[in-house]
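In the form predicted alone, a lone chain appears below as structure tokens.
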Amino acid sequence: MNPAIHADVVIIGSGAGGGTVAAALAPLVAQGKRVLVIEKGARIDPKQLTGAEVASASLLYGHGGAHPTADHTVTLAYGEALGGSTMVYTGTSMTPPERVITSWNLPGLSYDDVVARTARYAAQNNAGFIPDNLINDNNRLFQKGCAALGREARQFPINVRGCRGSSLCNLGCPNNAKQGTAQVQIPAAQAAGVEVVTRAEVRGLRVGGRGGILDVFVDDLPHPHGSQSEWAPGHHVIHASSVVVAAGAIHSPALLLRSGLAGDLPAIGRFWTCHPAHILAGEHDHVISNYVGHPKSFVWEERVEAERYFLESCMYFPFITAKNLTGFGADHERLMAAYERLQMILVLACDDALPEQRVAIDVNGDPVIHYKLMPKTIEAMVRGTRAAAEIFFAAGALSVHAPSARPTLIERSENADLNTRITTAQFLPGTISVSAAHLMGGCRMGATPRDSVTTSRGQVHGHDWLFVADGSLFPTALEINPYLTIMAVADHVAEAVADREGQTVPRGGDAVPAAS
């Protein structure tokens, strides 16, 4: 065993949690304090980000990006990188909305602070609209079947510099221009003295002293791709005074769960949540520009409070629009020989956070993710795959690929049959392919400890040494890309772990300059 470790603040996890919360506690090296951030993922040279869609999954991902729920009904994507899930997501920047933080009820986090953090961070990452010449065509007939409807279609803020349009942002950004956390808060914080450790897995925390130990294993086998780790193989202990979890939905709870945690607090990994989605095809006449560019500008929201839905403009690349369509052999074959002549639409769902459905561990303490497509989230794919099919057919398209109907191509002729094309009975769980991403819940903050996991502070209830900052904290889903509101109480959580080491840092994201 590698000697002893003493910290003051050890953050597991880099991603918009953790990146952020590294950032804002980099003001306490200059005061004495030693930070450790723990990455489970490889630090990523941008070089080695070459668009090969099966190589850069297994790279990025957690699962190659395909870990599989309990029944293997869904897929859940996330990153597992220096930056974690921040360098595989396409950069938008979204103000929550009003109604959700209103909802969660949790003292000192109203919606004004929330939004006041959320401004600063996207000041700080560069968050702006891409220029037109980004914009490409499968986005420009996204707006455009959209306008012909009557519905508004927003842009998207996106936090990238120096864009040139790769459209690779799901496999990582070969150009480093996505203003992600490995590319701003983690530098800032290895800037000031923060000490930054990749390819170590956190496997255990308990009680020692005034604060925690942490069981970590630096992984010591070769790797063709990636940095190997700064520090050498094998079983490393760290005390540390405070530590704050931020591995994300799945890996925040489960770690808790492996660290024994649940007798006192059973709602760890219960209400867990997702934007379960699934991507739509439609065929044009004539190629469209749709593999360059930003590949994601547009969002479609006005029904997301009433019916649980929304869409968005997206674009995948082939191995992954394969596998998205359904169906076998010639029919497949041929929807794929128009691939540049396809327009994409993805279909997220709002789903509630329930308590049965939860991140649990298996017997090596690994996780395991029980969560079932519920009636009513797959009446909202289905309304939202009808709604999309309205507009592909308002721009244009030809044909539509739809995988809750029977057959899944619809013609332009069966537009006005939508509502009897596409409906629940042909939504059948484990024969669509359903992914999510903006995973949330599992360690919900809350008033006690008999229904949350931690204060609204990012507080474990009953640990005053330990503290939890990623989305796993939203009581309920957020009803849009989570990425800056998951920065912003990240912010706020790192106020608390800083009054809990007798110091002070500046306030929402000010201890790294904005983007000039």
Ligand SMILES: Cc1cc2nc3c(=O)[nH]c(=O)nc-3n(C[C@H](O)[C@H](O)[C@H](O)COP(=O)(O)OP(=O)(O)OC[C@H]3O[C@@H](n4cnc5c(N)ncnc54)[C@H](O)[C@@H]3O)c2cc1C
Second form
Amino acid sequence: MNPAIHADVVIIGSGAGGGTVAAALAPLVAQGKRVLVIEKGARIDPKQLTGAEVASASLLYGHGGAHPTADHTVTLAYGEALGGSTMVYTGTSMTPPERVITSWNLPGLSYDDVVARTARYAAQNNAGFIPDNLINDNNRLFQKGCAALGREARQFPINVRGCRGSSLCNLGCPNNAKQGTAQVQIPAAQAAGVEVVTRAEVRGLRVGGRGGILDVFVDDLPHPHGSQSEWAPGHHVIHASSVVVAAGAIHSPALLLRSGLAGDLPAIGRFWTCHPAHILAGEHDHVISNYVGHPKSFVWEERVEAERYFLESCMYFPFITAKNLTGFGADHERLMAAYERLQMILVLACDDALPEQRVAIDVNGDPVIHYKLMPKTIEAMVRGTRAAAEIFFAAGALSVHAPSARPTLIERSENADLNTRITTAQFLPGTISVSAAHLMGGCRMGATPRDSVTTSRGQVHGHDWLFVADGSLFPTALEINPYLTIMAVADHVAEAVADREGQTVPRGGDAVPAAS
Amino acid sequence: MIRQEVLAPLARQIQPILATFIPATAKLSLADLGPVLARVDERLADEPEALQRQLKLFIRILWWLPVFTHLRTLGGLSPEQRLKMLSWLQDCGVTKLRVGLWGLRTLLFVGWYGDPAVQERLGYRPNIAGWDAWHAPQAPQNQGE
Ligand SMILES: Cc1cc2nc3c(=O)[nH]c(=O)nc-3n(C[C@H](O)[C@H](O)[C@H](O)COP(=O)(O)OP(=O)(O)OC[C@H]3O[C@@H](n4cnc5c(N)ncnc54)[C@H](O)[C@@H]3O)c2cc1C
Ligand code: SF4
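What about the form predicted in complex with the ligand, after the form predicted alone?
Every component of the complex follows; first up is the chain already shown.
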């Protein structure tokens, strides 16, 4: 075994949450503290990213981008590389809805505070609107369809710098234009002296010394890009005064569970949500520029509160598209042959945070996600599918592929029958593809250890050395794309960690200057 | 790196299933299936062994299932009979069977639609240079793998 390592703060994970904490706590290094980031994934050189769909998915995602739930009816996407899911996100930069943050009712985390912090991180990540002349056909059709129906498609900011419009965001940006933690916060933290160790997985945590003891295993398997860990392969033990778990909404609860914390904290893993989503396709009679330009710029969210869904423009690669079209055989093949004429819309449902929706662990300590598509969620997805079909037709589509319709292809002449063509009865889990990339909950913040895992400052109840700082903290689904809110909440947790270390850090993300 | 073979040894059993899912593959020989299944195996390499075993068992079940109804293996059925049988499974009342079929379908789609040459034929031609390549005088090129 390698000699024991001593640190003041150890951050587990380098995604939206962990990367933010690393940058926010970087000033502690100048105050004499040792801060480490331990990341399971590899450091990826953007120059080696090719955009090849299957190879990139294996390289950048956990389970190749399709971690199945226990009953295999939903697949979950998350990044597993330095930068976490921010390596593969689209960069949609949204401010959270007031009703959601207010409903969390967390002392010290007001809506105004969250908004102020998201604004700072949006600036840090250079979030802004794509100029009109760089918006591609697929996005324009979404806007056009909404406008024809009197719906307001809202353009949202995306966080790019020097975007060339290669449309490969979800396969890792080969131009290093998308601003994730691997581009912004981690380099800033490293420049200030934070140490980053990649290809190192934390398998267990326990109380000891000044705070906690971590068991870390460094990988020595060959990597397709030759990426190596900064540390020697094998088992390392780290003693730390403060430990920040930011391994994402699947792996953070799994780590706490395999560390034996569930006895005092029955809510670990529970109240898990993910905005389950469908990709819908509408066939047009003309070629659409869908593989050039930034893929995503518009959201239609006017019904999110009443009907529990929102729609976004999107574009997916051929395999992902094939996977998302229900069925197989000649009909499926014909629609795939029309790939360059397909408009795409993402339907996302707002799922309820329920105790039975949970991350558990198997005998090896690996996560198992017990997640069911509840009737209310299915109803929301069906309503969203109808609304998307209306947008496709209003934008001029000839036919629409709706997973919860039989037959799945709806012709333009059937536009008036959407309520009878698209129904919950035809939403067959296991037959139709449902995926999710907004993973939230499992270590929710709250007042008591009975129904939450951490305080509103991310400190695990009853363990003052242990913090959580990622999407797993959300008490309920956010109802909008989550990364900026995760950064805001992680920034808030970083202040609590600094307080424990008896130090101060600049408030609200000032450790990294805003993009100029 | 040594590539682990998961589905490749079952090429003969997979051939009629693939041809039902993607009729264009019906003309592929067993040898042509090699690269398709290699892509699937690459995707499966990091999955737990238990899942790999279940998948192989499921393929064998699909192969033998028609013996009870048609006294023939899946390979002996006509394309219409195969489509009928697999479509029935896709919508049947047993979630485990549905998800098994969905999983197999999805993996075979990785093998076929994940092929850059197939992607280009579909008209998917992304380029790292994005808009610059799109506006360049020559047609944008697929950057390949
Ligand atoms: C394809 C895709 C597109 C998305 N697009 C958007 C978007 O446009 N806008 C938006 O707001 N959100 C988007 N999201 C969601 C957003 O990226 C995530 O919600 C966010 O990054 C989650 O942050 P996190 O810190 O909770 O986890 P992550 O960012 O996933 O980071 C967790 C990190 O922990 C590491 N880790 C896990 N276990 C261990 C361990 N045991 N030891 C050490 N390290 C470990 C992982 O490798 C990973 O790097 C997208 C997500 C995906 C997958
Ligand atoms: S569209 Fe822009 S941000 Fe996305 S991969 Fe291409 S260059 Fe990068």
